[in-house]
Structures are given as C-alpha cells and as structure tokens.
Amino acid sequence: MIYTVTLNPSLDYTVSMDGFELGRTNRTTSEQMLPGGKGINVSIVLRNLGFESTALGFTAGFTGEQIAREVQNMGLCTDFIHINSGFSRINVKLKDYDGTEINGMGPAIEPNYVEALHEKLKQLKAGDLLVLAGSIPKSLPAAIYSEILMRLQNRGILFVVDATKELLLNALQYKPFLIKPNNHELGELFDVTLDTREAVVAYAKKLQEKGAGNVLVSLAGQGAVLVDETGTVHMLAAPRGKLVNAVGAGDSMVAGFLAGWLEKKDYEHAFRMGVAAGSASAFSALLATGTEIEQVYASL
C-alpha cells in the first residue's frame, strides 16, 4: 500500500486577470479552486496511473473540510486528522503571472495531533511505501520528517522524501528509497549553481553518501537525471511541449517514478515514467491523466 503525507494541505485558488495593478481593484476573468499540497498531488497522479494510495495529513476549519470533500470526490482514499482550531491554508495563484502566488500559513498543530499521526502510521507494514512531501506549518519542527522515519525505521517500509533544506537533510540518515530535489534545491544544499544535467550528478551522489537511495533531480527545461541506488546514471532531455502549468509537475514526477518502479522494478522504466508524468502535467492545465502520461512516454 502507498501512503502520502501532506502536513500543510491547501485550497489552491487559481485566477486569471486581464491585468494586475497594486493599489487597485483587480477582477478575475476566470477562477478555479482545487485541493493542493505535494502529497495530495502525488496521490492524484498515482490514481490516474492506476495505483491506489491513502492520503494522510492535517486539515482544519471550513477550508480543511472542503479539502477533504474535494479529494474524496476525486476518488482518493483519505485518513486526514481534523484539527479543532484554525483553518487550512488558501493559496492564491495568479495564472497570468508565472510563479506569482500568495500562500497561507496553515493551522497551528499541537503535539497531541502529531502523536495522532504517528499512531496512524503504525499501521504501515513491510513493503508499504510512505511519501513525505512538501512544506510544513511553522508550528512543527524541522525534524518532523526525520521523527516520523525514526519511528518507522527497520520495518521494511520504503520512504520517499520530497522536501528541501533541513527537512530533507534530517531525513537522509534513515536511508529513504527516493528523494527528488530540483537542480536549484540541490545546488542550495551545497551552495553551488547547477544548471546542466551533467553538473548535478556529483552532488546527487553526495546525497547518496549521506543515506539516500535513488536521487531523482528535475531541471525544468533541461530535463532530468536519476542516480539510482546501484550508482547507474540515467539522463533525459526535456520532452517537447508547451508549458501550460508547472504547478504539480515535480509531484507528478514522483508519482510517475513510483508507478513505473512498481510496474517493472526497473529504474530506467521508472525514470522514464517520472519524466513523462512530470512533463505531461506541465503541458496540461491540471495534473496529467494516465493517457497524457502514456503519450509523453511514447515520445521519449
């Protein structure tokens, strides 16, 4: 079974406008509200590829209730912990201004709720996959991911960590099966600039020395690199297509990789599935469907 954890899920309010001016009333020409969060995105794309998962995490207030409804309406299995105070965040994304968004904070999560999550995770067994993805509320310590992995170590569970900075570094000692930084995040860890596929290889191997198994690095328009747990290096240029929406592309890559690995236990196939899924989502207004991913895969 696959479990995804999103500690700070959101409602993503994506809007288009004819123009945007500070200090003026700006009116939308289109709008869309969807559940967001990296782990949730992974679950959605896994479902689109025919793999079931259970989405875990924290929700709060009326926004949390809506997140849970929307995710369930998509056909996902969920087991969220609902917090009795505060509300889950709303992220405002300006569609016509690439990369411009206003992200909410999320609720304060008290220790008893964290312990409730640990209790839920006790159900995992050998062979299960656990995906820890995304940012965390300010009320949680940077060691939260490593605390989760510490409690589950030596039980035959495969860990996937898609995070940055200390969240990622603290988790490496528990030997995650897969991590997926992009080239900027990888460079930030070592205070270097990495802008080619060849340049990331040495630094991906440094993360393996710290405990990572498979290191999957996305480079946007420059493609992607996988250094698998055997030390084999896989590279692909970015597939050709029109960028429509980069939101969720990295999460889609994680889902595609996992689906490919579960299908054949072959890292080259898993890598190609990851690149296909990430690119297909980038070429689509929404997270990619299985058919869209298959079409991109066939072009690689």
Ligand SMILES: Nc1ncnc2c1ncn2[C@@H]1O[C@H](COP(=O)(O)OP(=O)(O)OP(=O)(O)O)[C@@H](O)[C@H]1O
The other form holds:
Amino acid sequence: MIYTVTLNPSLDYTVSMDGFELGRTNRTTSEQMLPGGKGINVSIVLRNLGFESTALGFTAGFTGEQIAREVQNMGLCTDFIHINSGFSRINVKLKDYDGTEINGMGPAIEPNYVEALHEKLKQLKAGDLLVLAGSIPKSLPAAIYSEILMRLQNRGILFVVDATKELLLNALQYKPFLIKPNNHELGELFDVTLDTREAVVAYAKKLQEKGAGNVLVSLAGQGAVLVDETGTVHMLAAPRGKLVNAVGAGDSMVAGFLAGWLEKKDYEHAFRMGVAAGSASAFSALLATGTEIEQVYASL
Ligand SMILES: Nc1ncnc2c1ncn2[C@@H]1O[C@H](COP(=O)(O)OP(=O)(O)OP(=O)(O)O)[C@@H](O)[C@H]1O
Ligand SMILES: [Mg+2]
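I would like to compare: after the form predicted alone, may I see the structure of the form predicted in complex with this ligand?
Every chain and every other molecule in the complex is listed next, the one we just looked at coming first.
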C-alpha cells in the first residue's frame, strides 16, 4: 500500500481577473476551488495511473471537511485526522499573475494530534511506501519528518521524501528510497548554483553518500536527472510541449516515478514515467490524467 502525508492540506481558490490592483476591489472572471497539498497531488496522479493510495494528514473545520470530501469524490482513500479547532487553510492563487498567491497558515496542531498520526503510521508494513511531501506548518515541530522516519526505520517501509533544506538533510540518515529535489533545492544545500543536468550529478551523489537511495533531480523545462541507487545516471531533456501550468509538476513526477517502479521494478522506466508525468502536468491546466501521461511517455 502507498500512503501519502499532507500535514497542511488546503483548498486552493484559483481565480482569474481582468487586471489586479492593490487598494481596489478586484473582481474575478473565473474561479475554481480544488483540494491542494503535495501529498494529495501525489495521490491524485497515482490514482490517474491506476495505483491506489491513502492520503493522510490533518484537516480542521468546514474547509477541512470539504478537502476530505473532495479527495474522496476523486476516488482516493483518505484517513485524515480531523482537528477540533481552527480550520484548514484556503490558498488564493492569482492565475494570470504566475506565482502570486496568498497562502493560509492552517490550524494549530497540538501534540496529541501528532501522536495520533504516529499511531496511524504504525499500521504500515514491510513493502509499503510512505510519501512525505511538502513543508511543515509552523505549529508542528520542525523535526516531525525525522521523528516519523525514526519511528518507522528498519521495518522494510520505503520512504519517499520531497522536502527542502534541513528537512531533507535530516531525513537522509533514514535511507529514503527516493528523494526529489529540484536543481535549486539541491544547489541550496551546498551553496552552489546548479543550472545544467550535468552539474547536478555530483551533488546528487553527495546526497547518496549521506544515505539517499534514488536521487531524482528535476530541472523544470530542462528535464531531469536520476542517479539511481546502483549509481547509474539517467538523463532526459524535458519533452517539448506548451507550458500551461507547472504547479504540481514535481508532485506528478514523484507519482510517475513510483508508478513506473511498481510496474516494472526498473529505474529507467520509472525515471521516464516520472519525467512524462511531470511534463504532462506542466502541459495541462490541472494535474495530468493517465492518458496525457502515456502520450508524453510515448514521445520520449
Ligand atoms: N516548462 C516545462 N516544460 C516541460 N516539462 C516541464 C516543465 N516544467 C516542469 N516540467 C516537468 O516536470 C518535472 C518537475 O518539474 P519541476 O522541476 O518544476 O519540479 P518542482 O520544482 O519540484 O515543482 P513543484 O512546484 O511541483 O514542487 C520536470 O523534470 C519536467 O519533466
Ligand atoms: Mg518540488
């Protein structure tokens, strides 16, 4: 079974406007409300590729109920822990102002809820995959990922960590099966700028020395590099297509890689599926469908 963890899921309220001005009443011309969060994105793309997973994390208030409902309506399994106070955040995204967003904080998560998550994770068995993706909300201890991994280590569970800075570095000692930094995130760990596929290889290997298994480095429009756990280097330029919305491309890539690996236990295939899923999502307004991913895969 695959489990994804989204500690601070959101309702993403994505709006278009004819012009946006500070200090004025701005009115939307289109709007959309969808559940968001990196773990949830991974679960959605896995589902689109025919793989079931269970989305875990914390929800609160009516927004949290709506997140769980929407995710279930999409056909995903959920096992969120519902917090009795506060509300899950709404993230406002201005569609025509690429990257302009107002992201909420989310609820305060008391230690008893964190313990409830650890309790739930105890049910994982050897061979299960656990995906930890995204940043940690302020109300949670910064070490929560390491704490989860420490408690589950040496049980044959395969860890996938998509995080940045110390969160990522601290996870490496628990030998994650897969990490997926982008080139900027990899570079900032070593205080260097990495802007070509060739340049990331040496740094991906440094993370393997610290414990990482497969290191998948994405470079947005420049494609990706996988240094697999046997040390073999795989490289692909990004497939050509029209960029529509790259939000969730990285999460799609994680899902594609896992689906590919589960299908064939072959890293070249997993890598290609990762690139295909990432790019297919970048070429589509929402996360890519299975058919869209297959089409891009066939073009690689
Ligand atoms: N402009 C693009 N053109 C083609 N493919 C793209 C583009 N942007 C992203 N991709 C594909 O998606 C993959 C992941 O993208 P990216 O490097 O942006 O991930 P990320 O920075 O982790 O994104 P996220 O915001 O989801 O965390 C890339 O390796 C590539 O295959
Ligand atoms: Mg990312």
